[in-house]
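In structure tokens, one chain follows: the form predicted alone.
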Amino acid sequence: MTITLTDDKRKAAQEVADTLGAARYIVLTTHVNPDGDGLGSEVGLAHLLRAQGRTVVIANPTPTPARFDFLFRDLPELDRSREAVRAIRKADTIVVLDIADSTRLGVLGAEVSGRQVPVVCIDHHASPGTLPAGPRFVDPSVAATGELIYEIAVANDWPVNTSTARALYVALMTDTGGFRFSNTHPRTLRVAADLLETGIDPESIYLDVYATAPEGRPRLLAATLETLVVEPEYGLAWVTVPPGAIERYGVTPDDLDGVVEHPRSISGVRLAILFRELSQGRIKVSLRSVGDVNVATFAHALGGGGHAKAAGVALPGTMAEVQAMILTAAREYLSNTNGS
């Protein structure tokens, strides 16, 4: 292990450590439509407890994308969230993981709130939360919340075997798109190295996570890119998710991972944003930034969150109302020489 941890940090880590010894029956969650960090980030803290002697199950408020179920194959009872309130409500302590605010946690948040366990966060976002009172391990420089699985694990001298590490090494590929965004800093890939070095197989992880893509998923990229639109004088373009289309092609919002990308990609853009329906009325707004754009202020100013160079807010009205809102907020903000 080549990382090494201030006082304060390994203070916090034994902190979690301590709460988590002293429980008979924890439960893992992250934020609706989990993603390779909040899941991965789950499935490694899930090893490490067990190897604690600890009963842990996770309960998330949806399903796991087909594409993480690889995940669970040494532990194929752990993922209970078809039951995920029954298990919150069996639960004497709550980690909630890649997230501090409890509307995040959809249907589960009420549940979480109402139980009157201690509730664990660990997160990586710049966020005050909203969580119930519990330990703390919080920290937005690091890139993944699998990040500070492995801080946790190293303050605590537990040992990381091949199948924790190949969850926490999913977290910190997906949270830093294959080791490529601007918060992959020396010391993650330290981390990256040292989950390497317990024998995982590189290839095969990103295979399991990438190369398993149902035929639909590249037709909804296909008709999602159809919409593009380009503001070349703001360094703004966006797409919108057609009506339906996730419906008829097949696929589920995971199959959205990395479009945004697109739209980001192109030359001169400093802000790419991906619009979708969402149930009740609601439009889900995805944000990317190039160079000194902050989504993160922007969303949150709009009562989202996320990081500097990747953030989102789900918002109420129709397709139309939302788009204008934020288009007009958008091109007011990168009016701005510094995106501030």
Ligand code: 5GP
Second form
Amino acid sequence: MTITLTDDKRKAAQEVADTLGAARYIVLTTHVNPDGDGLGSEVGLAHLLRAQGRTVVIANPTPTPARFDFLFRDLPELDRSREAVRAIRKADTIVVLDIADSTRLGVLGAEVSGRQVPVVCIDHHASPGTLPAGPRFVDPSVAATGELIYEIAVANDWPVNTSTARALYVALMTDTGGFRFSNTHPRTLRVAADLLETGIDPESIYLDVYATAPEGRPRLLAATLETLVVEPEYGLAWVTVPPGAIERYGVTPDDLDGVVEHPRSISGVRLAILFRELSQGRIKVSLRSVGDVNVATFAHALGGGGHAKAAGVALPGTMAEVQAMILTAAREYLSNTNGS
Ligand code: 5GP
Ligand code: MN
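Show the other one: the form predicted together with ligand 5GP, since we just had the form predicted alone.
In what comes next, the whole complex appears, and the chain from above leads the way.
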């Protein structure tokens, strides 16, 4: 173990453990369209809690993407997302991971807010959030929520076995884009090193997460990249998922993970955007930035959120309407943010 914790963090981690130690039926949940960090953090925490003798299930507002099924191999009954509302109603303690805002809990938002039970929040987003009161373990400076789960284990002397380590490694690897993004701090790699020390195999985890794609994923990527528009004068580039493409290629929104890195990779681009139509006449806007452009501020002003270099928002309207609005705002934002 190579990391140390501040006294404040240690205390907060112990408060979380005290709350969970008193619980009889713990439900872990994360944001809609759960990603590697949300799921890895849930699975890692579930292993830790089971080892402490707690009863714990996972109940997410939308289904687990198939490429993360491997996380559940050694915990077959753990994922109750198909009956998530029932699980939340049964919980005597809820843990919300990788998000602080009840609006991103989809159908579970009202259920979580309506229960009179402790709601623990473990998250690395900057937004203050709208969850009911409960112990908080929040730190926007860490790369992934999985890093916070590791800190909670360290602070409470909970042993980290290979199953826990694998899940938390997935969390770190996915939220840092394979330890490439600017959120990859020395401490992130120290935590990753501690996880590898347990004996997990990084290549097999990489293959599980990234090299088990359905044929539709590269086809969806190709169709989406066809739509690329670049405005070098603003440092702006965007792509749009063609209407119905996700269904046509038999994939899920999770298969769009990483697509926005392509417009972002163009020399001179400071803001890259992916537009996707959601089912209910709403458009999902994924924002990625380079250098000192802060997309969290941009997204927040529109009712969304995220991190300085990766943020998002969902807006009502047609694709044409939302694109016109976002692109106008983006050009203005970029004009006011010099690239120094
Ligand atoms: P992505 O573009 O990969 O969906 O999300 C990037 C980051 O932005 C994530 O950390 C996520 O929490 C945040 N984000 C994405 N969409 C939304 C949204 O609709 N609302 C809020 N508050 N945050 C979002
Ligand atoms: Mn995360």
